[in-house]
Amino acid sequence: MGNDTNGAVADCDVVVVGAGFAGIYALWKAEQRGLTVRGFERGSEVGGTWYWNAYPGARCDVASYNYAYFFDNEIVREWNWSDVCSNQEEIQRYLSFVAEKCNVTRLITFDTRVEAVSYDAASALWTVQTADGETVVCRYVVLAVGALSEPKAPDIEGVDSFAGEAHFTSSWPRDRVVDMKGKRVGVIGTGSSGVQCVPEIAKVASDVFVFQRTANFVTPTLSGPMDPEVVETMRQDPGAVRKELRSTYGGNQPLYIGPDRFNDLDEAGREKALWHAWEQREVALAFWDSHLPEANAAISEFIRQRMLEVVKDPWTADKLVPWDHPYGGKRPCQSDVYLQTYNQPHVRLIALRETPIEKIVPEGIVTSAETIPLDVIVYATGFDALSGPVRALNITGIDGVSMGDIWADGPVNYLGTMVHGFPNLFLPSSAMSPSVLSNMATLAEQQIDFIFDTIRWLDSNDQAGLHPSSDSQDFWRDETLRFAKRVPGALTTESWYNGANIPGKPRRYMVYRGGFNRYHEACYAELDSGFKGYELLSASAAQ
């Protein structure tokens, strides 16, 4: 921290955007490595993603073992999980607990949005602006946003002529209980917020209706007791799990993997592994090489039936069930209850591509069919993921040009955490890491350790910063998209996953499938070869 020669002064070395996972270990992280930091965060607490999504049945369906920080050995062994699938309020509870022992929540200006990061080339830093009118300058920029936090507007024709209450599910009310006690309830979207939620609804409600565009896949959660055995195997060294987790494809431990090929077994043998995958709860993993197209036809086949023996009317089952995707094509859902509350007589499902909706008004919602009256409706419709969190930031780089203007046809990185023209700016848990589709929390961990490794070694190699080439951004969206291709339905399946949620966004596919394992080994392959990859800026030219 200090002047250059241009006489811009740095507030402080690192300013970090966000307080969830990613974000309250970048400050940790900072501190530990003897650089100043500010943090800002929107909410009124840590939690991020886990403060804002605190809607009726919220739940994590990434088992708690794995979900969660192993940097530090007192907090995995002072922290008591209550179950396989921690609830919400649990997470955020988690995440308050880690901010305190860490001693960061100090660092954070809460209820405060961030509006503006501009770069300045000749000094080499940062100014971040908040919507509050403070400017703090800074070396380096973390924008732990994540990927699930720009809610989805609904592009409905009437959304605010609505005479009832309206609630969205990514930003649930905090400062009250929502009474939907014996009212009629109308929710729409049935990806994992609306699975989640119809159940909790439908316990209180008088009538449900859930108004769905596209059926997902949905499987038993992992939900349970933790296991004691378990816990005290990873309390023992929670280093060496660290270690693990980033050796594995997806930044998780599975607690059961087929031990067969699918081409080695005869029909007889694969519906016996399905089943026992099924009873294990981990049926995408019943082969051992379930990622082969055939494998997963019949993986995606057992799902379906399985869905439709358990909702009674044909007609509903039949409509609840994914016929238009692969398993894994989109973001698969987790539920114990979700199907089993179409049983009930008080909720039904509006097929909207049968009969969509026309407008919403005062009294509720205009089908193609019929008229719905409402007292709530509860809106499940998801996020502008991955590149929408990023794109919401005024921000503007070298030669001023915008973050906005560059991702224009779709975002552009490399290694998921920088882009060119946009030195010192880091973008953890953004579009084409593995991201979504990886243990978020082990992600967090691992990005923020890359970050602050970089950040080091500039410090070490008497480096103003660095961005990646424009080559290097071009290798890896192809890299993303050569792995995209080998997975069953994720090029053709219209999901978040490429932008097809947002009306008019630029279809790209944003989540690096590679494994968490080859994603790690290419981050520090970079740091080893003294960054080959990116462009430097020396402290002398930024001078």
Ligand code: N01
Given for the second form:
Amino acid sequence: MGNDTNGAVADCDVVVVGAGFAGIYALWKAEQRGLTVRGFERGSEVGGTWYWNAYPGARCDVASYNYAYFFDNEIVREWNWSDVCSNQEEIQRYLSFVAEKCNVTRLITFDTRVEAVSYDAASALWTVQTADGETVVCRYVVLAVGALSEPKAPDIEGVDSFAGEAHFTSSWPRDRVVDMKGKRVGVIGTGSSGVQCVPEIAKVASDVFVFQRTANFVTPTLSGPMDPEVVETMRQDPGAVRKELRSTYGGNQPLYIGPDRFNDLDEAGREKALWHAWEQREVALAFWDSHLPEANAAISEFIRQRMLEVVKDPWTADKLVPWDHPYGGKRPCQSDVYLQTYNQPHVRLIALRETPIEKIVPEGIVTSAETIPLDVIVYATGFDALSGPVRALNITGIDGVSMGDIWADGPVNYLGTMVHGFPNLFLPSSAMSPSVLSNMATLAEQQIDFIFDTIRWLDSNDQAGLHPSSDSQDFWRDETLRFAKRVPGALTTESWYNGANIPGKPRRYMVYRGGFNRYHEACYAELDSGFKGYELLSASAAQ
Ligand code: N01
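Right, the form predicted on its own is done; let's see the coordinates for the form predicted in complex with the named molecule.
Below is the entire complex, every chain and molecule, led by the chain shown above.
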């Protein structure tokens, strides 16, 4: 604290914005490294994504064995998950437990939105400004604001005219139970959030209308009791688990991967492999080389057939099946009950490709075919993903250049964590890291470790800061595209992965698909090379 740089005085070393998986760990890590730190969180409690998305049915479809922290043995050994797919309430409780255990809650100012973050090159310091008007001056900023935290604004005429209750899955009321008992409920959107909330709503509502624009792949979940033997193995050596997670493609220890290559099998062998993987509830990993277009096509077709078998009404079944994109082009959904819900007489699918929504009116939703009267509308319409949360902040770097302008044609960065012209500003879980296509808990730990190892390197090498060179950014943009091209459907499917869900958003594939292991190696190769891909600001130059 009080680093006197060119006359300016810092209030603290680090400001962390956001108190989800990455933010909580960043606060702890800063204190462990002897840095002074403050945190800001717009929610009233820790949790980030898991605080806001408290809609009925919200749960994680990444296995709890790995969707957790591994930096502390006591945390791993003391916490008991109740299910392989933990629900929102349990994950948020876990994050509160970790924050208390790490004694970081006291560092966080809650119910406070950070609005602007600006850099002063003369002092090499950042000023963080909150919506309440507080300013904090610091050396380093960690924007742990998440990848899916900026809700997509509804792009439907008449949204504000609806006379009933309207709720977003992305900011579900936490101060009361939304009473949908005996009501006519319309759910717009059939991504993971829609797929999870529709069955729960159908348990209480008198009528449920699901407004689907694009059908999604839906496969069974991994839900079920935790295997005590697996839990015990992980508890014996959490450090080894952590190391192993970082050496995998997805930041997970997959529970099953088909042992055979697709092209080594005949038709019968492929069918057998698909059924076996289906029974393990890992059909996407039916083959050792499931990423190949021909293997992906077989997996996609297999899932479509399984989906058709569940839904009794042939028209509804056909509409629910994603014929227009390959598995993985959009984020696949998981549920054991979603498709089955359509077999109930009070649940009706509205296929918007045939009968689009025209507008919302006080009494309900008007499609090209009819007016559907509703008491409640649930918007499960998604997010301005990955780049959106960063763009929502007013960030200015060297020479007052705005991040909004730099990212006007799509996000640019190096290693998914830093942007040229914005020294000492770190963006974990934003665009062009393994991000949402990896285990976000593993990623949070890895990125925060890398960020604080970078800060330690700066301090031990008498450097005031660093930012990536523009050449490094160009290289990383090309790398991200190179790997995206290898993924079936990545560039051709309308998806939030590439910005297609937001009208006018530039198309840029925003997830690094080279694998978590390759990403981790690339980060630490930079550190080992003395940050060859970055521009350094020497401490003496900033004084
Ligand atoms: O959002 P989405 P989500 N008219 O963007 C539709 C994570 N997550 O909140 O596809 C009509 O996937 C839109 O239609 P289309 C996970 O990474 C994880 O469901 O654009 N429809 C789509 O169907 C996930 O991918 C878990 O044609 C409109 C839906 O709204 C991510 O969060 C659980 C529309 C939006 O789907 C986002 O999921 C939940 C309009 N004007 C979420 N605008 C886990 O289990 C949008 N749509 C870990």
